[in-house]
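As a starting point, one isolated chain is supplied in structure tokens, in the form predicted on its own.
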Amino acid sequence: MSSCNNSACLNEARRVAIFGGTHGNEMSGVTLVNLWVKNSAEIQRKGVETKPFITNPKAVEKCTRYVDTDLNRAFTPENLSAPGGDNLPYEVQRAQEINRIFGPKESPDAYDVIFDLHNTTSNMGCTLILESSNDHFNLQMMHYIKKAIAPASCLVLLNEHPLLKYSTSRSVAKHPVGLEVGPQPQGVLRSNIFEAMRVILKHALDFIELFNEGMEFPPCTVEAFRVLERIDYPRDANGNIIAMVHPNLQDCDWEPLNPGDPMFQTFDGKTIHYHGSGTVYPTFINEAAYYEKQQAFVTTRREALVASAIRKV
């Protein structure tokens, strides 16, 4: 990134990928990508090569989240540099292949933008996931999308927590974008969720085309929810869950959780309250896929991120 008369000058985004099936039972992305593999006219834009790609075909075939290990946690330096071979977990082999096609990660040859399409069982609505508060291209894109779909809502989740950030499939790109849309059960396709995801992708690709054509985007502010902490379910000495998400919290993603508010309800009806130091905004509440990760929800803090003006070099 260079500076050009108070604007951040960025290279054109000429190579774009759309990933579906990183988790094989999240059906909106799987279905859209399969649709676009057959006919990509809808996602093509002037001067942009857009490649739809099924990232975890074996998991898609089995309609399961993954086969051996979570592909969306597999793009670590250790995995990507491990000697190849059939003895590696399937998703690690797949991560290496994806890195060869769309990377190498953190190299000049990596794809410019990767959209990774996900569904959640949580009541999160449409959520764009940002991996760096310093990615002004992505901030400007998210600002454009939010304006384009208004009054419909699309929130921004920022995860750059040093202990909670993970090595995503989209992290291969220079500008990684996660798109999480729910609620939708695993293995199920809901038309409203499918269409919401499709509309957001349309506006994201429109933004890239406009940027490449020379449009300058002025400075802007983007409301984001910064990941703070992962909260586990209450457990007994043997690690067994002993409480559920409280009815007052269930389906209340993005709503304020204040000290003293109900958080969990034990199986015998007792309430466990939130005892944090201040108001937080929980999300991924009671996500089905996160039981194995010992996560009931994550807490976030609402903040305003400032994006510099951008234009192409």
The other form holds:
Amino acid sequence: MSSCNNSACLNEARRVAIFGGTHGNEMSGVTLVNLWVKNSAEIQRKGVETKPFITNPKAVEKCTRYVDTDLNRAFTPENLSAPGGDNLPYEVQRAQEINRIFGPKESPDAYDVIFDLHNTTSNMGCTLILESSNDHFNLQMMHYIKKAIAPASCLVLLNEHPLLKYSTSRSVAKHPVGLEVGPQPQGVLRSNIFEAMRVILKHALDFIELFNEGMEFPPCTVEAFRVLERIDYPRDANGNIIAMVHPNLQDCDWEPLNPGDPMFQTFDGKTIHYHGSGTVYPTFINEAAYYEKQQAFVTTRREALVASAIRKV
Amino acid sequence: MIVVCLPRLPRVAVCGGTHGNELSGVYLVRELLKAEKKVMEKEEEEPLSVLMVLSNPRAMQQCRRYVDTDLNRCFTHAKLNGPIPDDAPYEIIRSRELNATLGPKGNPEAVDLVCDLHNTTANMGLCFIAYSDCDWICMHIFRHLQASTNNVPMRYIHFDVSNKESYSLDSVGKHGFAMEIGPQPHGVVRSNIYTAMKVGVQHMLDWVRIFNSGTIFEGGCVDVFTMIKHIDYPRDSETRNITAAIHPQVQDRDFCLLHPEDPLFQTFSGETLRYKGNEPLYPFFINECAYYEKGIALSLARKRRVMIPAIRVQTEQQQQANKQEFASEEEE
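Okay, that is the form predicted on its own; can I get the form predicted together with the partner chain now?
Entire complex below, previous chain first.
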């Protein structure tokens, strides 16, 4: 990234991918990508090659999150360079294939932008997931999207946590963007959720087109929620869950959780309270796929991220 | 006043995990099993025998609806009887085990009442699903729950299927119904839904104890929703993929009357497809996840008010007389 006249000068974003079916039972992305593979008119923009792509076709066919292992955790350096071909777990093979087509990850040949479409059972609304607070291109894009859909809301989740961060499918690209829309049960297609995701993508692609045409985006501030920690369900000595997300917390993604507030409810009705040191903003509350990952919700704190002005080189 | 006298209900089964990812029932039965081990039954005049059953342990372990085939379609007389191969689907083998424990279906040894716990992704509140619209036991239990539970909408759904063709676990008992609560995503336990189910099961068991003790339950009426037909999603003729979603005006509106020409689906290109039936019907199981593969976007029912008589438990004398009558009928 070079600096000219106080703007960050970035290369045009020429190659863009839209990933659906990274989790085979998250139906908005599967449906949108299938639609666009058949007819891509809606996602075409001048000067951009936009490729819709189903990342985990076997999982999509079985309408399951994954076949052997979670594809959205599979893009580690070890996996991407692992020998073994057909003997590798299905998703590791897929990760290597995706890295060949859209990467290699961290090389100059990698795709410029990848949008990875997801749904959640949590009441998160429309959420954009950012992997780096230094990605000014993404910050500007997210700022643009938020303005474009106002007064409807679209929040930004920043997962830069060294331990909790994970190797996503989209991380193959220079500018990875996660789109998470909920609440929607796995395996179900809700019309309102589908349309919301579609609208966000439209604005995102508009932004890229404007940027490529030479528009300069002035410095801006983007409100984001930074991931702090993962909170598991209370469990017994055998690892079985012994309490549920408390009714006061259920569906309250992004609302403040204060020390002393109810957090879990045991099966016989007792309340377990949050005893953190300060107010946090929980999200991914009661996501179905996270029971096995030992996560009832994540805590975040609000942060204002500053994006430099950007324009194309 | 006519009071219908019905046999005592000494044995009740509460079943969870018939679908392994419908978690309210899984967790509730697990908790009830734990409580059973710790707490001794109170001294009762006529103790009620309650069997707690986790129906599909392998599916539960994998948090899936089923392993090989839907367990809750395995209980027809045809599927329960006759030879099965060694490599029969897991659920076929399991259904026979359950039939041996809770049945046999159609036999006097069968448990008196089966309550099978389910969740749905549809916005259905609490529903009883039964094969009969004249099983006074089930309908009185329903009225009892309705009177006791204020914050959960409740409906009684009737599938008009003969006993021979009835296919679900609850058909194994002399009386039975599914307790279906939604909306809840599969693989998730929501505290409000869990609590509604826990309270529902408690009220049901209370009713059975009160019934067995001789109380007369007054007659009244129950609104019964009888399933008439299903409607599938519009699909692509080649791939069979769906080409439209439930219309936003129908989504979450279970039991809100659907009239001919009302919007029903919205295609992915934004076109509205309308309901083409010729009578208004009540939709339910709107957008139930597990039904995509069964070709069901929603089900439709007619509603009618059914009068139920006052009932009470038979006396010892009446029960004896009935047994003798039954025995002599069998001889004939």
